[in-house]
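Form predicted alone, single chain, as structure tokens, below.
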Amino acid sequence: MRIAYIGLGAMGRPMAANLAARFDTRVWNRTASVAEQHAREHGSTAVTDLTDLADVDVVCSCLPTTVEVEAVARVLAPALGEGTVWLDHTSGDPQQARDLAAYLGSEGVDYLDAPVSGGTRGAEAGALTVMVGGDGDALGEVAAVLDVVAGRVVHVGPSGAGMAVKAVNNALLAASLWAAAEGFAALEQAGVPTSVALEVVNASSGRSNATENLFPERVVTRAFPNTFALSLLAKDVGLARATLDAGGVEAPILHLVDRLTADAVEALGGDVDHTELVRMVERAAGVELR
């Protein structure tokens, strides 16, 4: 099975290499020497023209955001066979990627919205959750590929039906980093340490995948490793609200959550680790979650 690997960030980089281990595996990046440093460190084939994936079996690509899968499958599409899968790791916009599924099913190309979760270190693993919308019958026929990067593979729905559950689980997760924050800095002003008050919430119902692992392992320590930008977490929650806004429900929270994000953004830099939202409530608190 040949594979193009489209798009070498924190996520993708681990992804392609773990499937240039397994399967004929051809690397594009917008910036050249990342792909060819991966083909050095990984023993993929580093290519700079796209059409040079023209005969691959399955394309898989992970970008910052629909707008440039479209724009690639806008030059890659047409060249590529009748029946090749688009498995589309990036964390997208739902109606976008129906548009897309549409776009390359006129060129005879299946598309699979597919988004990850489980972070680099999940990706490094090979042990991703994949949320997949689109057709259960392409599906199949890509078993072999998502086998090698995932621990776990959900069919979730139609075309879109993946993107939206991805923008929705992240909204959660920021939703559940602001709440944390803003219990740990009053615990902290009532003289209970962060790292004490973790002890009991992680043994109690208030536990979260924030309380057990993203503040014993980035906030308390100081170390905020960079691995999930914050201004992809605030792209991610503001698609879930258009999610909702769409479906017609009422989402107070999540409106919240949107504004606080994209305020943190604005304050900290898009840049940053998202876990160092939890500046902002530090700031106004005037302590130190330790």
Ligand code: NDP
Second form
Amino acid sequence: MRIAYIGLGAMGRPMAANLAARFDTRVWNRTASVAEQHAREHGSTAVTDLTDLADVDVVCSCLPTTVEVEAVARVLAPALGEGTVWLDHTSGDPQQARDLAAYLGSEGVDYLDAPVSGGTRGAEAGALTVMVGGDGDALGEVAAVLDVVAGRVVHVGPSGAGMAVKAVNNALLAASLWAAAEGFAALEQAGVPTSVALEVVNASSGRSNATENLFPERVVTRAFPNTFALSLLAKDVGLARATLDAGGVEAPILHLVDRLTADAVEALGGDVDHTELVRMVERAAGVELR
Ligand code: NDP
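Now show me the form predicted in complex with the named molecule, since the one above was the form predicted alone.
Next comes the full complex, this chain leading.
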């Protein structure tokens, strides 16, 4: 099976590395030197011209938003063979994903929205959770590819459904980060260090991925390793808000989380790690969560 991988960012690099260990994998990246380095380090083949990917069986993409995926697809899709499957791991916009599926379908290409969860660690381990929207037969054709990158694959519904699930998942992540930061700030004020509070919460019913992993590894250590940009989390919460609004669901909590996260991007810049949003709570409360 010949695979193309488009977008060698924090997630794409390790996913494409795992694929290159199993399949003939060609890689394209906007900054070409990144693809060349990937080829040297992982045995993939770097291409500089998108149309050099024309004869692959599967196209994988992992770009910031659906807008960038569509721009690439407009160049590449006319050159692709009938029946090629496009597996889009971008956390994208559900409606734009449906439109892209229709466009690619008109070129004979089956598009699956297949965003991922599990972070760079999950990508390196080939243990991502993949939520797929689109045609079940096309999904069956890429089972061997997903087997390499995923620990769990869930076919969540028709085109766009994978993007919607990912957006809501990440809105829940943001909500738990904000809520935990507020709670721990109050406990710091009351004389309980965050590291001590975490010992209790993580053995109790208030625990979450934020308290079990993100606070101990990134916040309390003050390391804030930059693996998932705050701007990307804000993008996802915005997409969740659009999904809620489209469904006519009143969502005061997630609307607030959306506004707070957008404000954090304004104040801190979008390039910092997403967990740095806790600094907003720290600043307002005059404490540091340690
Ligand atoms: P990065 O910012 O690390 O990488 C972005 C990639 O997109 C780079 O390869 C970049 O190329 C490329 N790119 C940016 N703009 C364009 C453009 N206009 N045209 C073509 N290529 C472009 O992002 P991540 O890998 O962190 O995230 C990618 C997707 O995965 C996002 O949708 C994100 O929300 C999602 N995601 C991220 C997770 C994480 O933990 N990081 C976890 C789960 C999902 P260049 O090298 O030239 O800049």
